[in-house]
Structures are given as structure tokens and as C-alpha cells.
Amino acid sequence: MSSTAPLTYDQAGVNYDLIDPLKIAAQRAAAATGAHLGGHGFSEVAASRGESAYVVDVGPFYLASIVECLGTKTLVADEMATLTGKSFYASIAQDTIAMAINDLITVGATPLVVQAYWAAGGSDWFGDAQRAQALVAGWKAACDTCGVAWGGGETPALAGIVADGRVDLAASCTGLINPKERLSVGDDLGPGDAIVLLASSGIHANGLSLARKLAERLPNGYLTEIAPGLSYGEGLLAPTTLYSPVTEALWKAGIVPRYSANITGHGWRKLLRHPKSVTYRIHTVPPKTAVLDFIQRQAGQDDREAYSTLNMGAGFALFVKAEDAERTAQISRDCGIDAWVAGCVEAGEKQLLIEPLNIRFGADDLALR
């Protein structure tokens, strides 16, 4: 561990205890608007309230939608461009799309259309041809990987709102759950189900405030070597894994997950997201990527703090019937994403037990659904 004082996510400027009450209030207000769909002849899937994507019943199929912001990962890309002369915006584009698509697929949806929101601090940002071309190329490449159409977007110049020389990136995604049997909101989740964890590529796009704060402590900052030939900045900028090829392959193989969780903010506590009172028992912990191991050690975080904040090597969780577990993991591997049958669901109180690390998270550790 680092000899300096431990660095927590709160100290990096992100306090979920302050953020989550607003989210909960917004969810309650939003729930009161669902009845408006009846005027159009549709209805919401009530169980999707509080899930990673919102689902509407439009008759022959379900419609799912999501909007997500990338966050502060662009600041790392900007600093690394200054230090190395390289553009990392193709990877940043994939990160942004992954934030939306990886949420959308948790409810069983096939992503269809992605929209872009690129808000810069001024028109000059768009004048950097290398950066702009990398963003466009990376955005299209991620769409190609996921088989989605890039429908359009918005490119405002917001001087005075977005800092000069910076950009705020976001994406929305719309998808179909067709046939309806693909809907996955945890209705059948229960004891006996298996937990399959899919590998992450690194920090993905959550925990960057902590990672940037840590860079200030390092003598060589983002250029600090964390593995042979790999700098801290390069490790942070590994593009977020796109998991929709796995979920599409599972459907083709006849496997419908009972439930899914995109492991982002709140780290492994996301495994507690469903409101059912069951125990999630983890017996196999995936290996950490080099950058996540480095962050934990240099920030002086114990395992409980690290796993409550970062993905720690697992970016997506699939809850499937026990008899489908090994095949689910193999299908993911066949798609190029490592996977592990990592645990099981048991009857009992709502808690997550990560047994190899002696960690317990209870219902109170994730107030937000």
C-alpha cells in the first residue's frame, strides 16, 4: 500500500451520499409521469423504474431507452495529449457509447440507435482536426461493434458553462426488446441462480475523479509506469468494454438472463441493485487489471473501499439459471471477453458476500436502485 494517507472517492470530490438523494427524488417525480403513456395507448414496465434503462410496452414489443454522460475521462485524454502528442479520442468515443449501451442491455434490449451530445467550451475545440477526426472515427467504430445506427446528435459551443478547451460528452441509446420474452428486470431472479462476471478492460469510465486526484500524488503523474511499457495515463484510457455482442450472442444461444447489472458507479455494490431480499455469494474474484491494482495500492484503499467504488476487474454481471452458467461464460469468452462463474444467489437477507476478500455489503450500502 502507499505510505501516504489513503485517498477515498469522497476526497476526490464525489460523494454519493449527497448525489443519491437527488436521484431518488427525481425517480419519484418521474414515476408520477408514467401514466401519461396511457394517453398514447402505451404503458410503462413498472419494474424498469430505477433500473439502468427505462422500458415502455408499445404492444408487439418493448421499447427501451437510456441517456448517459461520460464524465471526466476527457480530462485524462487532454492531459495525455499534451504529454505525448497523441489523441485518445477514438477510445473516449467508445467509452461514451459504452456508458449508454452497457446500461441499455441490462433489461434485455437490442441497441438500435445511438445519438451523440458533444458540448464544447467554445467553437475552437472543434477546430482541432486530429482530435475531431479521432472522435468521429471512434464513435463510428463503436457503433459498428454493437451493430447500431448513429442517428445524429448535438454539438453546442457552451462558453461559460463548459470550461474553455474542454468537452462534455454524452450519448443516448434506444433499443428494442423483441420478442418480449427477452425482457430481463429480475422478475424470475432467485435462489439457485448463478452469477457470471464479465471482465472489464480497466477503470472504464467510473472512478476517474479518484484516478485524477491520485495522479497529483505521483512524481511522474500520468507518465508513471504501472506495468512494463504501460503508463498510468494509458492504463486509465483503455476503452470501456462493449458488452452488447455478448448479450446478443446469449439470445442466439437461447439464454435469457434473469437479471443483469452494469458495474459502474458504486462498484460491486451494483450487484445489490434489484430490490429482492436475497443473498449474493461470490466465491471467485476476477483478477484486477494493472491500472486498478495500481490505483488501489497507491490510494491506500482496503478491499472494501476499492470494491465499493471501482469495478475491480469485473465490468458486467449476468444472473442466469445455474444450468446455463458455464455456457454463458464460454459464450462471453468466444466474444473475446473473459468471464467467470463467480457465485450464486441464495435465500436470505439482502446482502453481497465476497467471500475470498471477507467483504460484506448490506442493503443499506446501496440505497439507490
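A quick note: this is a predicted structure, and the numbers were derived from the prediction, not measured. Here the rigid core means the biggest group of C-alpha atoms that line up within 1.5 Å when the two forms are laid on top of each other. Positions refer to the first chain, counted from 1. What changes on going to the form predicted in complex with a further copy of the same chain:
When the rigid core is held fixed, the Cα atom of Leu357 travels less than 2 angstroms between the two forms. Relative to the superposed rigid core, Ala25 undergoes a CA displacement of at least 2 Å between the two forms.
Could the form predicted in complex with a further copy of the same chain be shown next, to go alongside the form predicted on its own?
We keep it simple here and write out only the one chain, dropping partners and molecules.
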């Protein structure tokens, strides 16, 4: 491949054809275990099986739980530490917590407890005090932002499994949907609802394989200036926005979203997440962040490709009653996160129409497992 050839997400290294059979087998086996809850007097919320967090009805409220992996963003942080002498692990900590929190809140849950999973390639990894302290400080700061308790976690040294000098970061999160009316699995989603998009801070933690491949093709790599005073590496390492302050503020304001989507892997196709056959029409597209614009141009992606894999400036989608739309956006802005009333839900076939960009994604474009 020449250094200027277009670069797709699939070329960047993740082969879903190999992973999908296992995922499907796991999902079938997992679904068969839901009945065990009956033995404890509880039951699963079956509709949550395809959602971002698993929900159990425990009587007075619903219980939601999740485990999420950061992915390969640490490889960028490690390279940038070598290039600049700075540690970016405070940001990395926020990214990791965001992966779990931003998924958990989609079902209407208030995150309560986060557990840390920091698996290093050997004991030595923990000996870098600057990096270790940044990871701890960033983890705590993210918990403070989200009002969650950091319950504990694991810090194993896994020589032979995790690569030497690397760390595999993940977070688990448990929360409650309380009161139960806050449950948001899309039952009431339908024509007439508005789509409110919340700003992302950059690439967040999806698409990093592609972003790293691009760095290899740049003469200055991660130090390439992509905006005045901003390097490519710094742009990539902007910490993922934490959206739970917005969802909590919405509840306090009396707004219960009909549905939510965390825009991660598969980019804007995630707007098609709910199984309902409805049309999502977007009339307003948020500005791309500098780093996403740079990636799109450097990878030679057209808009359709870019919006199908990256968040392109919108990190979270709230589907709300039309009359709540402007207030929803304002509440997000009051939380310091820009937001746009970007479109609406209509009767029609399952599709996403991004009108300003002339893009259509159909039901076949998102085969979430």
C-alpha cells in the first residue's frame, strides 16, 4: 500500500469475520442464562440484551452492569510519552472510565460504582511513578466528575500475556435505574421524536487502530501539527467526554430520553442501533473536531466512510420528545458540553439520512451482534 492510499478501518487490523462467530455463540449462550435470575426472585429486562448495558429487574429498581475495554489508545499515549516526556495517563484513565459510563447511561442508569482493571505486562510497568500517579489521579477525577464511587479493582502483572511495557485497561461499572421510569431501552421511541447530538472531544477511544496506522505514514508522526499549537498525538489524546453529568441533569429537569446511543465503534451507524423500523433524518451536522477532520483527510476517506466509523464530532445521541429537544441541548451546554438539535425520527424504513452530507445508511449497514 502506498503511503497516500486511502486507509479503511478494516485495513487497520481488526477482522470482525474472525470475532463474530465467537460473539454470536457467546450471545446465544448468555441469553440462555437469563432465566437463572428467576431463582433469585428477579428477572432480566430482555430488551437490554441488545443494548449497551445489561439490565435486571430487582424489584424496587433496575440494576445495570457492564465491563468495557479501553482498546489501543494507550499505544498512542506510550509513543507520545517517548516523544514529549509527558504522561498522558490521566487522560487515558478518563477514556477508560468513559467507555463504561457512557455505555451504562444509555439504558437510563445512574452509575454508582466503577472498578478498575489495570493489567500490566509485568511488575515493572507499575514502577514508573509519574505514569502511575497520572493514572490514579485521572481515574479519581473522572469518578468525581461522574459522582461514582471507585470501588476497587485489579492491578495484575501479566508477563507473557500482556506485552512487555504495555497495559490492558478496562473498567466495569454498576448502576441503578431509579426510579424505574428512567429505564430507556427505546420502547417509546418513534416518529416525532427529536435527535439531540452531544459534542465529542475528538476521536474518543474508537478508531485508534486507523489513527495509529496514519501516524506511521506521517513524516513527523504524532508530532505533526494539525491546528495551531496542537499536535496530532495531543489531538488524539483529548480525553473522551463523560456524558453522565448530562443524563443526570436531564433527570433532575424532568426529561427522560426515549432512547440513547453512545457513538463509538461504527460511528454514526450507531444511530441505527435500536431494532425499530424508523427513519432518522439529520438536518444539522456538528462541526468535526480538528483531529477527526485531519484523520478523514489523511486517510482519504469520503464522508460516508468517515461517518460510518468515527464519531465526527458527535459522541452521544439523545432521542427525546420534540418538545424537550431545545431544553435537552441547553442542559448539555450548561454542563459544558456543546449540543445540537440535529434531526428527527420519522415513520419509514430503517435508515439514517444525513441530509447535509447526502449520506444514507440502511439497516444492512449496521449488523450489531
